[in-house]
Structures are given as structure tokens and as C-alpha cells.
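For reference, the chain that follows is the form predicted alone, supplied as C-alpha cells.
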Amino acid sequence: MPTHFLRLRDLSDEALENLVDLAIRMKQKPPNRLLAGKSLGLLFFNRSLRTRATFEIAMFQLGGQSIHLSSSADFWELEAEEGKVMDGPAPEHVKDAARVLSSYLDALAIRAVPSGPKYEVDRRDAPLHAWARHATVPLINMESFFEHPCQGLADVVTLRETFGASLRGIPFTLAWTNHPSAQTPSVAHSILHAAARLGMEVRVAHPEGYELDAEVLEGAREAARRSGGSVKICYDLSEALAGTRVVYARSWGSIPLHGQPTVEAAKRSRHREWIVNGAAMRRTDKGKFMHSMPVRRNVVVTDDVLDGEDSLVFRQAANRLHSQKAVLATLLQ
């Protein structure tokens, strides 16, 4: 496993099953103190409440403790630019910082924000790999704009307590869903990878004008033939729903109009019939529903299925505190 945690894609086959594994045996038999004197900073540049939660509880049930920062509350704003004359107003630079609580802590673990209006500034995730070049021990990606790996692990979970230990061939629907504003790509990109590693029937419903990244589409592709899997784009959502076994929704902004909220928001506001309701999982064959939360009530979703017995959006949930604990015990034992 590489020494940081910061895209699904950067796992061998072998580490993802690994951690996977590690993960359902920690959720039947809880370890007991496995990262004694062990500590981990949690560093938020973005409001977080399973994320938080779930890192300091696996800390605490693993023994060890764990430390939150809060860049509204607890530090200033940092400099990412490397070489930057640094007159503006950030008083101190990501590799400064990340040297320092280096020799303070075991494991630094980041939610980012995107860094700029661009979408091809965002989509390199610069203030995620700033911390990464210069921290001096394991990262862990709690979300930044373009990866979501804490989120994607414990959906595998999900999908192997649900459907066991292959899922090579089940129909998988990754469906955008409207909602009050453009969300980040970084959950869709994360399942949409994992689910066409494990050889799974993809197929991406979405509004024309919301395509997901093209490299990542891409490479979802290639991890698909290697796996026997495939992806599918659909421009209905009646047809992408139509057999399958899983209903994940997720919403996304739309790429040509980033950082255009009002127009991206007018563009939006047409498509409020992309919402997974009673009537769309009945087109599915006993179809599951998954949602990473926060989700909108009755916009993304409609309550008969949130809280319905096929919704496996609690779940996906408790299971984050499980897969971050593998995660932990691999990088810090």
C-alpha cells in the first residue's frame, strides 16, 4: 500500500481486497488498542460531521487519539504555490506547516477545498498534493475536489456485505441527481472507479451538459476491461435504472459552466425530475439505493426509499468508521 491514502486508482488489487477484508473482519471483531500512543491531526478546510466523527472514533476504539484543526476556527489560511512571494494573505506556507506536524503526529488526515474558479486548476487537487509533497508522514485523503477514497472504500464494503464477494456482472447505475447547487465530482468519481474495478455493469445517468471528467471516464473504462466489467452512458434515467441491482445517487456540477454558480444553477433548475423516487426503483430489479449523505430529502431522494428497506444509505454510514479504521491500522502499524 502506498505510504499515503489519497485515490482509490493508486491501490494494487491486492491493497484494495486487503483493506476491504481488514475492514469487515474490524467491523465483526473490533481490535483492542492496535495504535496505542499512536496520534492522528485531523486538519478540516471544510465542514465535515460522519467524517469527523467516524476518524476520531476509529482513533479512539484503535487506542489511539486523535487531534482536530479547523481552518475556520483553530489556523489561518495557508500558502500552496510553491516559489510564491508570499505578500498576500497567508502568513504561512502548506510546507512549513506540514513539517511541523510531522514531528508532532503519527498520521495527517485533510478534507480540502477547491483552490480556484478554473476547473483545470481544481481538477489537480494542488492544495491536497502540496500537503502530500511535504508532509513527512502517511496523509490520508479525507475529501478534496476531485477523490473522495474514504467515501469509496466504504461503499465497496457495502457492496460485498450486500452482494458478496463478487460482483463481476451486477448491474450498477451511478444516477445524477438534481439539488440546490453544484456539488463536487468527488464521490461520483470515487465509486464510479471502484465499481468498474470490481468488474460491475456501469451505467452513468446524467443530464447532457453534466459528462463527467473525460480521463476519468476514461480510466473507469480501462479498469473495466480488465476487470469485465463495463461503463455506459445514459442520458435517460429511466432506461440507466431499467434492471439494475444498485442505485447510487450522487450529484455533480456541470464542467463547462465551473464557477459559474448562477448559470450552472439556471442550467440545473430544468432538471428537477432526475430524483429517485418510489416509481424509478421500481424500474430496478429489487434495486438497492446508496447515497453518501448529506442528502437532500425529496429533492435527491424521496423519503419511501431513503427510509425504505432496500436504502443502504445508513450502512454505507457506520461503515465508514470500519474502512477508516483498516485504513489507519494499515498506514500506522
The other form holds:
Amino acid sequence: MPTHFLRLRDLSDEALENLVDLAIRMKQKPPNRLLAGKSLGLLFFNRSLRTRATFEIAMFQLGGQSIHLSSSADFWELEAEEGKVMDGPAPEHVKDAARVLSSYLDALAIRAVPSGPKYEVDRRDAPLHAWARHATVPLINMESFFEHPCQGLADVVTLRETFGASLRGIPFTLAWTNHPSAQTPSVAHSILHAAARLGMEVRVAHPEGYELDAEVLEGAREAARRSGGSVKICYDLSEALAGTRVVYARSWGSIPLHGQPTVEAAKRSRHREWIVNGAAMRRTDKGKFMHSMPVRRNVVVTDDVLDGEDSLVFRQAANRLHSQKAVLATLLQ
Ligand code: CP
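Could you give the coordinates for the form predicted in complex with phosphoric acid mono(formamide)ester, as opposed to the form predicted alone above?
So here's everything in the complex, that chain up top.
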């Protein structure tokens, strides 16, 4: 059974620490040709700028190579259901594609998309786990509906660089923001878990009806109990920002309205005041602004905050490269 990188919560504390330390070391002293002769397959079922670019550049700088395959242009539509009579549109099953690609490549990386209108189905990340079951080489989650561990890792690296080795007790606000469309909760889930696990004083701020997945919240609370941190829910953005040191902005869809985009959009449009602007940042204690990008300027965050000296956004994006290298070196060496 190969070792996969699917969710931050699958990692032991030691494994997470090792990845963060390795990413920081690789940033300070870029390694050479660690992965000479190794090849990585990047399968995208959705668009990407940072993730695709950083994985390709990471493999190149480590002496290996990558191939990029896009579901819209390169490969057959895939069936993921076990035992299915495949008389529908998909001519190939994930189990066959995974087995074939595993025979060519040393690792696979997948960016999946939500599969349908039901939250209970999407939250299981079935396409990702189908690949994980059938790949015989390490599989990396480049973002699924439920998790974005590569982003979470780069975010932890960025927090460590900014605040030092111990993040315990530092107030951290995960702030829901307005957005023209319902976003997946992947980034929010990964950073919530990481911040709670590192002992931060986490505040999750969102309007009523935008509660995060109950199981994810309970997992974060359990991680906080172990680390000495805390997780608190706020329905008032201003209250959640008071005295915080980090504002991590991210939108996510309403679970009760999952699969109903028109109704959900109408509800979301009533929350345009959920934006991170200069007044919001002045409520913080010299707070740093974070976002995973792509970011909607002047909807999610105003230009002055995003381009200001307390914005960590471009550092987060830059750290994706070093974090990706750490994941690749750990899985492939
Ligand atoms: N943050 C992130 O994953 O960016 P991309 O979607 O552009 O890869």
C-alpha cells in the first residue's frame, strides 16, 4: 500500500512538523536533483494556476519531470462507482486508469471536482478516494471538495515564518467572506484543522446558515483540546476580528442549500458586508491578512488590504512551491 498525501489530519504531529521543517529548509537552501529520474502525473478535473505551476516547477527544480493531463482535453471520462454496468457516457473506470498510470509514473496528483448536488455525497470525496484505492504509487490531493492539504501546508509554513516556531495561543480568525459563487469548503477545512492543531485561539466567523461541517468542527475542537488551543464560532465579523493576529478570508457554500445555486446565491447576496477592508483590519492587533487565492478583489478583500504591508497572500502563494517540494521529496525519495 503506497503512502498517500490526502488530508492534513491523516498526518501524525511528527510527520506534519517534519514536512513544515523540510519546506522551510528547502526554501532557505534549494535542494538539487533529489528526484532525478522520477516522474509525477498531474491530473486536473478543474482549473488551477498556483497548484499546477508549483508542482511542475518543483519537479523540474528537483531534477524530475511531470506530465499534465486535463479532464477537459486529455483523457476519457471516468467512472468511479464500483461494480457499475458501464453503459453510460464514461468509457473508462478510475481503477483501470489508476493502474495504468501507476505503471508509468512514480506518483500521481489529483485535483478533483464535486460530483453532484448532494452534500452527503460530495463530502465523502469519493473520486479522490477511488484514485487512492486503486493507485499503486503515492497519490497527492491537489484539492478535493473537502480538503486542500497542499494549501494548508503552505499556510502553516507561512504562519511559522511570520510568528515563529510556536503558534500556541495566537488569535486566528477564519473569516467567511462574500463571493459571487458558492466555494467549496476545502481551504477552510484544511486551515481550520491546522490552526486548531497548532494550538491557536481559532475564531470561525460566518453569517447564520454558513455553519461548517459538524464533523470537521468537532475534529478541530478535538485537535484544539489536545494542543491547548480553542475553536469558537462567531456570527459577527467585527467581534471575531477584535484583537486577532491573523485574518484568513475564505468563502464557502451553505450546506443546507448545497446543490441549489440560485437559492444559495440569493442568500449569499444578502451578506455583502462580509468583506475584509481597512476598517475590519483596524479592529485587529496588527493583524496579518491571508487568503489562498485566486482572490476576488473588492468583493472578498479591498485592494488596500490585499496590497498592504500586512498581507501575507503572496508569501503564501510563493510557499506553495517549497511545500510541494517537501511533499514530493518525502513521498518519492
Ligand atoms: N490556491 C490554489 O490552489 O490556487 P489554484 O487553484 O490556482 O491552484
